[in-house]
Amino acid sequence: MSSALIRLGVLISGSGSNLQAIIDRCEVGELPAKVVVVISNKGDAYGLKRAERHNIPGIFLPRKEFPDERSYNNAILSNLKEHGVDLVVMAGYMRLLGKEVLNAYPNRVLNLHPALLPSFPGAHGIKDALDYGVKVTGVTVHFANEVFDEGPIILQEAVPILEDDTEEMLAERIHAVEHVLYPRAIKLYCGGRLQIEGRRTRIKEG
């Protein structure tokens, strides 16, 4: 593959369906990028098996083996650097990424959230939106910072909530949007089309 490809390091905690969507688009040439390492804080994360199937190094870093958050984040950073990562992609990574990584990758860490931020931040965005009774929720891709779900927004797409929706039904439709929106945001980054101005992310003409 071309050395010009953006090298992606993907952080996960679970099934890795967004990881799979990213890998698939890289492999067919839709993204000028390559996933070079997958790091999980959960040993049983299915995303590690996905990585293995595509011959991508998968690394399990258990938090309990590190004395504090600083050392844990430095271990993540060490693995990212070892694999020459250009862009860090959090895909269902259920921990707050520390300043050790964020400072090393300024404006080069992306996150995905299953709601229209700033509404319904946190770990239960789908359930919280459904419980609140809103008629529309959605998906947000944003740059990550040291506060959960707060960084400058890159892309958003609305998902209507239907009258008979269960959490599982809504989640399925949200995930379908995620699998399109996240690769689209990564492609914008790879094309040098994202410019941060304060809280705004401007998308430059391609």
Contents of the next structure:
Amino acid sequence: MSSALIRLGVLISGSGSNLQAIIDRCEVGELPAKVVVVISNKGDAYGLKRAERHNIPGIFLPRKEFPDERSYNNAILSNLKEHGVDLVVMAGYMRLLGKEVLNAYPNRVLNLHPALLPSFPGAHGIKDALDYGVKVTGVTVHFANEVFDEGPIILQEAVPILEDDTEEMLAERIHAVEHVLYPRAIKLYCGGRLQIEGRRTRIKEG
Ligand code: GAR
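Since the one above is the form predicted alone, can you give the form predicted in complex with ligand GAR too?
Okay, now the whole complex, with that chain kicking things off.
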């Protein structure tokens, strides 16, 4: 029944391939959720087109139209509230989310990162891991807090770095893992199976 669906607000900055993976899982009923709004800080984010194709409201909020971070984050918050969002999902949103949103959604903001945190945080997780020369990197889904890529970890999956990997080749394998891992973490959240204890997220039996 649609009233039982968890209402997702997805924040993006770019391609939105993870947004697409989430929309697709929702549409086939694999996720008991529905993407009700997509917010981007970039006007040319391809994810906005993906939202449009699925009749999901897509909102472009340019940071430069707001005098400071606080008012920018308050604008994000009012859009989330207006669409009755239950869970905020950052999917390639390349800005730090402000406490205005985090405080309004305590333990209800998820983030995805293309490396095994706490290794290689920041905007270039894939390139940084490759350049460093690690043999294994991966994907992390975690609860967001006020520090970039830092909150309690929900799921991680390793991705080996192969001898002749280029950034593009590695990125392709990382994205393929992301597209499965992020919906899986969202499903755990929707099922009420995540319990935060300090830095640890316990996954309760389903
Ligand atoms: C994803 O690889 C995600 O892990 C990364 O941005 C990409 C977005 O791809 N996020 C970060 O690096 C956050 N620190 P997408 O727009 O195709 O979903």
